[in-house]
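A single chain, nothing else alongside it, follows as structure tokens in the form predicted alone.
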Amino acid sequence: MKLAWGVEIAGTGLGIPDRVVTNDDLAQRLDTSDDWIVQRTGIRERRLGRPDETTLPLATKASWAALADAGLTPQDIDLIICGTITPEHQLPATACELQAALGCRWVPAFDIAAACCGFVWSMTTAAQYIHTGMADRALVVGAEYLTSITDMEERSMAILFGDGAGAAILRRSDDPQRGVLAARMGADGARGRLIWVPAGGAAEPATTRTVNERLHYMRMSGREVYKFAVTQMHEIIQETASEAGVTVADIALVVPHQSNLRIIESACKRAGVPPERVVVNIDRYGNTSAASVAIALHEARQAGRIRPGQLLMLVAFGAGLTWGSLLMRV
């Protein structure tokens, strides 16, 4: 659906762990190598959090940086949305804990558990709040401590994921030329178990057996997810552009979920997006799920790759299975 929401990005921020783990570091304890990992994923290193660098501290760090970038204080925020599948606690929502950590007013604060689509879905939801007048300034965060649900003894999983957070401040824009032009969100729950954590929920509460069988770690059917991601990503780029009444060639920059370099390259080639118009940082961070697009967006802004008047597209896919896109004129 073609939209016209007067919303702009006022600031962005980054919150990443200090510890860098390279492919060679992993090769010291797993049957793998730097060459093997790079060829299959494009990842060269990732950030892994220490015990004091979990989801909330990373989200808090990213939020303070975004507020500073926007020239705002926590008191200026009307809404907090956090995309995460690794909340600080099962209860309450990490967004509520973030509200307290920042010292915000008693504004709405909630999480969106859409896995790798978490930040894109959160941005779309926040933009809707602003468009309808329910908020003027929103803090949107993608934050993950994926180490907590990744089996670091399983080679196929340990090489893929990293920890981190990114944040953005959305605010109302009076400029009719700026804002959200199109957005898409979708899910196919029938394929939900292609990426899932078997235990820890109501269907399989934590027991000695679930811990011993390592059922609290993420499991993924890699080949099926790869095929889905390539197809869905290039289709959603084309469909979103069409709904906004523009062409893919009009889009100045695409910020995709950093899942796998081969997926990004293949999907963007099919969609007709040249490599120089795609943000890629998976080589330095790995797959950080909901934090992925948020981190890449911040780095693109810091590098001057996003300029006023240009068309910017955020796009992601992930567990659920879920997918989402957001096209803005910045």
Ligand code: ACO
Second form
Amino acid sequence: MKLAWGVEIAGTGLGIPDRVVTNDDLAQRLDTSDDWIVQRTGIRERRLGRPDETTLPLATKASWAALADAGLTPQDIDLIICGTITPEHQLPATACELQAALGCRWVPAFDIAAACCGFVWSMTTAAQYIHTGMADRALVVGAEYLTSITDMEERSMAILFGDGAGAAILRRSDDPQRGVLAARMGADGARGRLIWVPAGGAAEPATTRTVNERLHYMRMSGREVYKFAVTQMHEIIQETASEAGVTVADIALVVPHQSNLRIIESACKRAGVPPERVVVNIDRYGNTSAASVAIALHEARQAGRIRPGQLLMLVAFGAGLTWGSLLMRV
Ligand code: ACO
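After the form predicted alone, can we look at the form predicted in complex with acetyl coenzyme *A (ACO)?
After this comes the whole thing, all chains and molecules, with the earlier chain placed first.
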């Protein structure tokens, strides 16, 4: 087994809105039901942010918590990466706004727009910066205010998504036993329009017409994405393990993107990961895109589900289409 990059997770933190919205709450104004949502997705409730609980405030809260958990101050951080598809503003990057909000030094700060892979890709990128010596202590965040791009009048979309943020501090480790064993990143841009936001970018800037036609909300071909996810996710898990020279049975905990309980269960079963080794919290948060793996990772650490020396895998897929994994000995 080879160790690719010597890094460790020094701390994690959470930033979630207070407001809980249950399936029954949604069923009061949409033609849907708790039964339908639970059976098709596994979601029971989600957190939806108020106007003052958007991407940046949630990311800031998660970052302070991760810093405290790691016993570090903002001054110790020398790289900030934020995975998000709902940046606080189109310009500048949310990571730059986060740097200012936390009072960090003038360190590199940038966003990664890889949808639900945002946190996994950000962790992989940060680990590489640390490996090459360009950084020692990175703040890695997954943060979303999906409320801003979700059509709350469209029942097939409104039920799926939630808001939130999770953060991790990735630090150089000289322990030869600790670090990243293997990572995968992939994308298929030809299938980009399976999940996309038609307007608001350079191709179709905001006009009264685009707003009236609701073109600033996500559009998704749910069934196509579902098929992609169940076929792709188990392969990524198996390929990442074999690239690292371990078996799936060696992995103590898998933290998958929380998109749909049926996708998680089917992918993990096909990959040979037993349910007790899979982190699931979609019932309480829904799909929070880039925040999802970050939130689940934090909750797993808090619950003592990851012990030193064990193998941990983060795995995600999402719009782009994108996919990614990171296998670490923690
Ligand atoms: N309540 C009740 N009925 C509904 C609802 C609802 N909320 N939403 C849709 N339906 C109806 C549809 O209208 C349809 O009715 P019809 O048969 O009369 O036409 C029926 O239910 C079936 O609809 P489908 O869309 O085919 O339902 P499906 O079983 O595929 O479940 C779902 C939909 C949950 C979205 C599923 O396709 C899925 O999870 N896809 C993957 C989504 C995903 O993982 N995206 C990740 C990326 S997101 C990102 O990157 C930001």
